[in-house]
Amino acid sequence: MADPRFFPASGPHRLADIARAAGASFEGDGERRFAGVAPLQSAGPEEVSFLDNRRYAEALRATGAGAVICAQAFAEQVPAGCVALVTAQPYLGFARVAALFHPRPAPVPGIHPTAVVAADAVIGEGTEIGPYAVVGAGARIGAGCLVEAQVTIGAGVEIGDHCRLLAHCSVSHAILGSHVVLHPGARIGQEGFGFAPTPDGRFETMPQLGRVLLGDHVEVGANSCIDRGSQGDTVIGPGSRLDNLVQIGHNVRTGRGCIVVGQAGISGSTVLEDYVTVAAQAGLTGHLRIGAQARIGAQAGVMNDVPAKTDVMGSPSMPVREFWRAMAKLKKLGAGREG
């Protein structure tokens, strides 16, 4: 189970609530109760598991779990005294499971002593400030929101209702909408990488003036960093998801849904449709357009734009066929040469 130390438990739920919040179907008795949820290989008869991949089929069968969330093609595998609990999707309704057992802690209203608030900034109903926390001039944070220790919210900045802004995070030139989370380190609003030569070789920043926009449900991994608009705002739709030490350059917009896996860098007034997929490592140079649904491999380097529903790879980035042929190529050039 779960370390209590850092993950406050609820519970046991029974067997029947257990199934509404996963969206599955059982047979058996709904008033059973569970303690907890646990891996396969190693969850005991009060927790709940789950299977979403058949490769762990074999741990399925020998599972000492009282009940597993899986596909209905997998209910025959589960042993004896174990429940089925069937859905469509058995990741996401263990998600939502682990949740109820152990939901995010409710933030603490008030403001803490060491904070530094501005006497003109609007915290909301239910909002707990932290320890060493600073809150700018002009700053609104919403009803419901936790701010950790020593965060930093810039004046003028507006932050929506129900939003997590964790330990060290800071936020400036920025607009945030409802249920935003803000990993530790992320930075957002800062001046973006905008500068001219001088005829003596010397460089002169360009000023920085517009804002970052984050809708609502978008989170920021740890130490990811969100460039402020030079002229324009920057952008990230709707439900997007950065993950850990992610770039994104000024005036950069994306839309709906759309992913950001770890160090991956986006440049300068690049556009993302809605629900683009962007792999570790990859980049992304300006002023490019990425379609909808399109997706980018792990370190690929995207010199032009992308069509929607297209998957490439490589740098310079081609589609994903294009890429295993040229790879079957070298790997055939290769072998010829060691001959």
Second form
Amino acid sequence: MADPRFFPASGPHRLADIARAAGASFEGDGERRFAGVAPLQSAGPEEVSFLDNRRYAEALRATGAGAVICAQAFAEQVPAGCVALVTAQPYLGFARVAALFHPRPAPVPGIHPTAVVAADAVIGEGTEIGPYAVVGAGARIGAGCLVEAQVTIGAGVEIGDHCRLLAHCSVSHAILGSHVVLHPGARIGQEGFGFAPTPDGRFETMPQLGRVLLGDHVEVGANSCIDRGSQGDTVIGPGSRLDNLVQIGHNVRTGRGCIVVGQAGISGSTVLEDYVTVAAQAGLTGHLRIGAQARIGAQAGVMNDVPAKTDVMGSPSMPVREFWRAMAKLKKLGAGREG
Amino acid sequence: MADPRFFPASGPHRLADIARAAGASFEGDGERRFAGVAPLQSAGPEEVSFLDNRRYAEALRATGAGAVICAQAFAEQVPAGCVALVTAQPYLGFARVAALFHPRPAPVPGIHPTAVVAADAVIGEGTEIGPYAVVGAGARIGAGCLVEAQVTIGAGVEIGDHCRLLAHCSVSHAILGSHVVLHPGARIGQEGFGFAPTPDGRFETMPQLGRVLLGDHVEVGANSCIDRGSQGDTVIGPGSRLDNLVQIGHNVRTGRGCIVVGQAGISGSTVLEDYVTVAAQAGLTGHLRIGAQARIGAQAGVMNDVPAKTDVMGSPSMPVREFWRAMAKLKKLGAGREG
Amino acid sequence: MADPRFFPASGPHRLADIARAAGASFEGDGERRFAGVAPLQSAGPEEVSFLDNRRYAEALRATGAGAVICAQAFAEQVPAGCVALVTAQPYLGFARVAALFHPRPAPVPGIHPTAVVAADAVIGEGTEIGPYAVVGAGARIGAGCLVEAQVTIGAGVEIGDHCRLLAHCSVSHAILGSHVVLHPGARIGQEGFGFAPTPDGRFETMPQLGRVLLGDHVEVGANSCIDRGSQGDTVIGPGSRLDNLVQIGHNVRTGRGCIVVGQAGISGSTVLEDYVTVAAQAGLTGHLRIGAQARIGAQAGVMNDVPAKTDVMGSPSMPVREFWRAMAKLKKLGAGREG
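Give me the form predicted together with another copy of the chain now, not the form predicted on its own.
Then the entire complex follows, led off by the chain already shown.
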């Protein structure tokens, strides 16, 4: 079970409540108690597991878990004595049950005596500000937020309700919606990479006069960077999630629900429509438009617009089917057999 | 116009002063007043815009801006009532006008009471040291510098005049010239990646006994890392600019005016001559020499020296012309048509 | 010689002691004194150099160093008056001599008055806690550790003896062995990138209920990120070293002595066996197994298991021999000559 030093548990919980949280149906005694969650391979009779990938079907049949959240197709494979919690979305169901057993601690309202908070900053009700946090002039932080140790919030920044700014992140020149999460070391709002060459070989900075706007429920990974706009704003649409070590250049705009995986980078002024996925270490040049639900493959190098619902891979990128055909030919070249 | 919460404006300014700042000529009333800058698409009659890319020529013809900085070739396309500010370098001109309207605030001289500054550290006149900054023994910081919140300056570090060390950056084992900028989370001077394998399968650290030298006007992006030298120094030449999430390995040396774009990496002991450009996510192996004005393409993987004024792309990299020819052939392979 | 502002020297030392530290044999006066170390090209008669790469043999013949650590094959090439310190492992020998002349300063025991340390945290004997460090409830830090300025150690974290946590790093939900080093800005233990899509287009976070376990002598580079496990732990095996800006996803496990070079990334649940090397900017997808002593080339994109002792390159990756053959063919295509 989860290490109680790090993950205090709220259980036990009744099977009926667990099923309701999971949005799952079951047969059996709804009063049966469970203590926590665990993986199939290690769970015991007081723990709940899940299966969402047939790769682990064997682990399902051998599990010691007391209950397993799974799709109907696997329900009859759960061992005797184990309750199947049946749902069409077992991964989502398990996320909700895990959260039931290990609810995220609420912020402890109050401002640590060591926090430096500007006199005209406004802090919402129920918000926790941690040791050595710095909140600048005129900043406004919403209700029920968590601002961890050593976070720096610049002058004028606006932060909505129920946001979490984790240790060591910094945010300036920005407006955040509600339920925004900045993971440790995230850097929001700094000056982007804009400068004009002079005739005598120097670079003069182009003032970056825009902001960063993060929509509701946006999450930004550890040590990721989002530069503010040069004249307009850099905008991350509601619900979008960025993994760690991601770079977002100035004036990028994304729609809702975009996913940008670790170490990917999006150059300035590129636009992502809704629900675009950019896989790990991919790179997009500037001034592109990526259509809704497009999927950019890992390590792809995108230099042209990508239509909606199109999957691309490679550098320079091409539609996935073409890519694999080209790679198969290349592999034959490598194996010494002509195309 | 720029959000006044984040970008206080110094205007209004006279057209004649704006033109002088831009290095531009114009026809019209030099006393006409302007309030700020804005993009072509949204500017009003009291705002100044610019055009430096013919892609936006249509926006120029439709603009509501009161003045537009542009090249002679576009001067007759500015709408009636709009003043053309003509210069051969509109981008540079606009940078100077934007800075005129939104001058960077000067440091507020003084040391925040919470800053921990070693007794023998020397702080120059007019320098601002922010909350929770830490300045180590024997460090010397020049005049007119800005050291933001939570910056860590290690023992013995020397920093020239008019430098800006932004929130959360750290610098040790380093000597910085004047007008150096470290963006948030930049890491300067830490131990590089050097260790000796032992016969019994362990690694012993090779002491890294060099420093980092940053020339005048060098800028280092957010969360970028520059490791100190192992015996000699890691040197970034004057005026060079590094974007975010860049990695510079120990003993790298660059000439003046080099540009390293986001997430690129340069391995140890590689040398860049003057005015080299390394595009986003490119990687250079160690012990290379990259000639002056060479341009390394995005995501390139450079494993050999590159001559001066040469453009390379690909991984492994090759001259650009060869690269595109190879890609065209590869694309045909992918489309099912033989070379 | 090393800049004494940054690298106090402990010399002079006797040649006999230097040889013993290097594990080297020599002919000459063991009482001869040396002041420090320096590269071949700049060393003087009171300094010790080394040669471990025949590329520098010419520098050996011309050196002014008083002693050079080298293999037997080069011993007769040292100039007259220069002592050859002969060992089969000159690089390792030099590392030990450099450490003899510039021993790493021991922690200065004590807790800085500005450090915020939870009342129930346990700090071992001889440990140094620097300004503005924050140590959370129930954390346990071993003996002889160095915790630099502004480091954040989360609740319940366990840290072994002789660890070094450098400026601005953060660690939560983790257990560290002994002699672990976290370089500036390293991020350990934060929530990994796990979330479930909902039918109405939102993302719900999958609680990440695992930890990070770092074995003895693990080192993590500047601004690198290691996410905690989702149910099990993310584990880095003893002696492994990660360079800067590396991303380690949740549930990754490595064996001992793994090397991950700058800006590489390993996706969730991938397993590395012992002594795997992942070169700069490489990327590995999730749920892979990489066999012992495999070597992943720079910028490789690994999408399948790699057998032990296998070298791969390319994206998608292939055995090195095939890769170079394919690249040679591709280069011919680019040069306009058919395969």
